[in-house]
Each structure stands twice: as structure tokens, then as C-alpha cells.
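Have a look below at one chain only, the form predicted alone, in C-alpha cells format.
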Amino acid sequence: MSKQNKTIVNSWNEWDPLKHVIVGVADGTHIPPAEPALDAKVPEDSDMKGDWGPRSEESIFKANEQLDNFVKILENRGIKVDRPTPIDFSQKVVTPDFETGSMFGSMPPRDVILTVGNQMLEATMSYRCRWFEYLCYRPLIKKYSNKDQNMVHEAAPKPRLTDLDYRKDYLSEKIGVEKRLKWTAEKYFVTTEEEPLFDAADVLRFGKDLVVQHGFTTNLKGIDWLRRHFKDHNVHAVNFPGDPYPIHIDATFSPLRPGLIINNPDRRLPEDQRKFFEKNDWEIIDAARPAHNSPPPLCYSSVWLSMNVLVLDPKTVCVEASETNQIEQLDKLGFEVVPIPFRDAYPFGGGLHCATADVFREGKCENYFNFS
């Protein structure tokens, strides 16, 4: 008699009750050497310009302390947590088309793994240093696949990431914020349309609809590939002209529950795209201002990791513990807020949403939008 199949992988949106999740680890993380995609992302006044090599042991220890504490809080709430298996990130990445001096890390699984229903999809990735990062998640995906006969493991086509994938205009040492804002408003990003490119963290799941940011890490060909791949879904491209460094959607546009989204007030969704949500009774409100004026040292991300929250269910949200403005806003909106100390982990790849990848949320695929 065959064993009864167990459903391991199931997640259709960003807010249904979370029961199983992957949380990253900071072990071995490197600041990667210069490359076109990375150079375009790192702010021009960043303390990381020209700096690369292994993260300090002290910073890794502090980040892992906060990641491990996050895991304990989730487990105490009955959520199963798995961790990736880091590889040696000091290794060079070498392909027939490029070579770069080191890899990155495995703290932000949200960047690499996109879970849609029973499918876990490995993104193309847009950075050369992150070419092999999917390997950190293969042991877990193999385990899920062995236990869940309905689980589907997919990998998007690996891009070549030659110089043709990147615009040379972005290689200038000093572009300036004004010109960057002009370029992003014109949808002129560092990534070209040479081949499909997308990071999983550019995708938000709304049941039958996927909302994908067009920016530095995801191009139109990548969005088109997602549209062809997820044939039963509606795939919508969005962009945020107020962002001079448009990397990943989850510090800009965050759905909290059906009908409610917080939007970065410095990177508002354009009016024509906003209408699609509002005519379907989705309220888009400005997120609270960050409590900090600057990110932690050696951090790629902006202060807007304040709104990079992890929704545990439609009434419960994890927020970084020092982000008092965001906590107060969500409290007033009726959420139970779970404060999570996490700023020491920020430099390793982002906030609470970045540091996780869904495995299982209760619920099924719902239709939240009417196209009539």
C-alpha cells in the first residue's frame, strides 16, 4: 500500500496564515566585488563603494543572533522553520561568459525562491555573484519534493549575464540622484532586454494575480517569461518612479491583508496603475516614515526596510522592533504587531520579508480582482 501523500508546499499570497517558512542564515556572507548590476544598486555615497570581501565575524555573529531569535519567535507561534545550507561564498563565480571574485550569501531566501501554490521556482537572478545561490536551497527543496508528490520544483532559464545584459550608462562613478530619478521614471534601468531576468523578491502574490516590479533586477522579458510560465495567473507589471535604486518590491509596496496595501510615500505607484487596485476595492495608504535616518553600516538597503514586514496572518504582522512609527501605524490599523530585533541582519540582505521564503500558508488560490 502506498503512503498517503503529505502536502508540504502551498502558498498563494502574502497574508494567509503562515505555517512553514524558510529563514536565511548569515554564515559566510561576502560583500561581493564590483559588477554591473551591483554597481548600479549601491548608493553613490555608500560606505560599501570599492569595498569587498568576507563580512566580519562579529557582524555575522550579531546577524545570526537576530535571525535565530526570529526563528524562535516564529516556532513559539507554531510555525515550522527550515534553514538553508550555506555554500562556500568565498569562491569565484566562473562561467564561459564572465568571472567575478566571490559569491554573496544565503540570508535573503525571498530573493531566490518564489512559491506559487505547490510550486517553488528558482529565479534567474540578475547579479553574477548570486549565480549559484540556489544551491543553498536545493537540500530543502529536495526534501519537500520527496515528501510531497504534488510539489513542483522549477528553475527559470539561467541567463548568461554577459555585458549585453547591462547598460553602460550606469557604470559611471557619479550619475547623481536627479538623473537616476529621470531614468527610472522613463523606465531606463541598468538591466537591458537581452534575455529574461527576474529576482523572486520582485514578485508579490495576490492569489490569481502576480504583481511584478519592473526595475533594476527584473526586466520586461523576465515579466513576460513569468506570464508565459504561470499561464493560469494574471501577471501585472508595476514600477515606482520615485525610487532611484529600484531593487525588489517589498520595501516599496506591501499587501497586509485582502483590501489593504502600504506604499512607500517616496515611491508611490503611478496613478494609472493605482486605479487597477482601487477599482477592486484595495486601499493603498502611505507607509509610516522610518524611525531611522540612515541604514546600518555596510548595508545595501535603504531606511525603508522599515516597511519590509512579514505577515503571519491577516491580523498579525512582524515588524523590526526599533521601527516605532511602523509599529504604531499597524497597531492603529488593528494588527497584532510582533516586534523583531533585526537591524544587525539588515546588511546581509534586507528585512524580515527578505529573510524568509514561504513554504506553506493555509488557504487556496482566490481571485481578488475583477477585470470586467
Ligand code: DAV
The other form holds:
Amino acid sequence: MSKQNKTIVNSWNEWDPLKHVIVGVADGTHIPPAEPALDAKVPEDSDMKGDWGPRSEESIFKANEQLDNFVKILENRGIKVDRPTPIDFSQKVVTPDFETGSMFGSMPPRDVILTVGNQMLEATMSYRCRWFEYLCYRPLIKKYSNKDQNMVHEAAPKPRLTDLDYRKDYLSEKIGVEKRLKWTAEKYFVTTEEEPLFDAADVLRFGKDLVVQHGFTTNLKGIDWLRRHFKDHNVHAVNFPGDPYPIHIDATFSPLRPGLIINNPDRRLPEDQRKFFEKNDWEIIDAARPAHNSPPPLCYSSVWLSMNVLVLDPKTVCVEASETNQIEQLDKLGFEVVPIPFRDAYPFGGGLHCATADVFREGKCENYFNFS
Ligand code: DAV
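Since we've got the form predicted alone here, give me the form predicted together with the named molecule too.
Now the full complex is given, and it begins with the chain already shown.
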């Protein structure tokens, strides 16, 4: 007797109506010890330099309050929400190739899990402290896979993350922003081309087309791996000179609905790469400037989490509640803006887009780009 199959996993882009999503949890999050790729991302004047160990109980409590409130707001809008299962992040990460003193956390699911259609793909990751983070999502993925016969669970090849993966030039204590900007403009990033590396948050989904940021966390071999893996897709590499710490595309380039993308004005997409979007009638506009001059304490991310928005459907967008400029811009563009207080969660790994991973959006795989 065949059991009726239920589709659980389906999401092809960043904007179709969201029905089911994973929202991260802050429990047990650690500030990991120094390691090459992480060091390259933490700004040189950061309050986090040299500090590692568990985050304070108070900061975890406050982050969880905002995460739980975000969950309630989504649920009140009829969106089903699942949460990952944190593991003991105080454990060392040890493989035959490397060892590091602790793990990281399970607040930003977007970094780890890439949903493309009926597939959930675990990214390679490029920080040693995040090597085992996929384990936090395995209980959910197991459940989806048991219920949905068409769901495909994939894991990208686990990287070795030996010292060969990282450029020694980035290990210097003081590089300076000027030199960083020169290096990133030349695509001389901290990660080498030793083996494929990517974080899921470097990938944006536009139906048949996947747009992937080449930067600190994703290398060209990682993009090539994605191209070979998603054979029915067109995979495009982009990069954003102007960002001295380029990790994850979602505080830089955010599609809001078919035909409209906001781009960080300090990290504009180069002219030759814009052509592809413009030829296909996609408008790329400057995002509003952040309302804050600095990120909250002990935060890895920049003030540009202002544009790390979660689109609920092509007319509705969740924006951090204190980001008044971004709210005003989206309001003028005709969106219903759902304000979400979230700054206490930022230090745990990002904003509203980072803190989520798609399970189900309505709609199917469409072609938004006819000319390559
Ligand atoms: O601007 O610091 C943050 C992206 C986090 N997923 C930034 C990028």
C-alpha cells in the first residue's frame, strides 16, 4: 500500500510566498578561538580580537528572546517554523587534519543549509569551528526526508581545511583597510584554491539561476563544484570590490522581488557584472544607508545587516525594527514592512536573512534571465 507523499521541501528563490522556515537558536553559542579564515573576517579594531569562549548567559537570553519573538511573528502570519538542535559548542573540533578549541553555534542556518527546489545541501563551510555545524540541522532534515519522498538531502564534500586552504598574507596582525580593499578588488582572498569551499549564505537563488559571491568564504573551486552539482542551473560568480571583509552575499546584494535588487552602495557590483542583470530588466538600486554607525558589541558583521532582510512574499519584507532608513526605502518601493527587533541577535551570526533557512516557498523553478 503506498502512502500519500507530502511535499515538505520546495524553495526556488528568495521571494516567493514563504510557508515553512528554519529559525536559528542562540543557546550555547561560543566565540571561537583564532583560526585563519575567521581572523581575516574579524575587523582589526574589533572588540572580539583575542577573546574566545562561551558568550554570556545574559546575551544568549536576550538573543533568544528576539529570535523567539521573530518566530511568533512568522507563525502569526501562518508560516510554519522549525528550530535546529544545538550541540555542545564548547567541544573541540578535531579531524586528522586540524584541531581548534571550540565550535561556533546554531544561530545562522542560512550559512550552512542551501535549499534549492526539493534539495537541502549542507555547505562545505570554510571556518574550522563550523566544520560540524550541520549536525544541528540533521534532526530536522531527517524528519523532512522521512515525510517527503522527493526531498533530496545532500552534503558537499567535507573540506580538509589544512593550512594550505588559507593565504598566509592574511595572518598578519595589521593589514590595514587600504591593503584589504586592494586585495579584495584583485580577488586575492584569504581562502586559496586548494579545494572547493563555500558557505550557503554566499548563494542567492533566482529560479534557474544561482548567483554566488566569490570572497573569503567561497572560492572559485566551490563555485565550480556548485556548477557541476546543480546541472540544470546557470551558476554565476559575482564579487564586490569595496568590501574589505567579503563574506556572505546577503548584506551586500538582496533581491526583493522579480526585477528588483538592493545593492550595498559601498560594495557595488562591478559594471561588467551588472550588465547581465540589466539586460534582463532587473533593476539594481542602492540600499538605504544603515541607521547605526557601528554594530552591537562582540559582533562579526558590519552595520549593513540593515539590508539583510527576509522577504515573506513579493509584497512583504521583514526588516530590523531600528533600521529606519531601510524601512522607509522599502515602504516607498511599495512593500509592506514587518519590523522585527533583532539587534541583540546580530552578534550571534547575522540578521533576519542569516537567521533563517528556507524549507518551503510556493512556486516553481522559473527562468528570470533570458540573455546570458
Ligand atoms: O556585512 O558583515 C554579514 C553577513 C552575515 N551572514 C557583513 C556581512
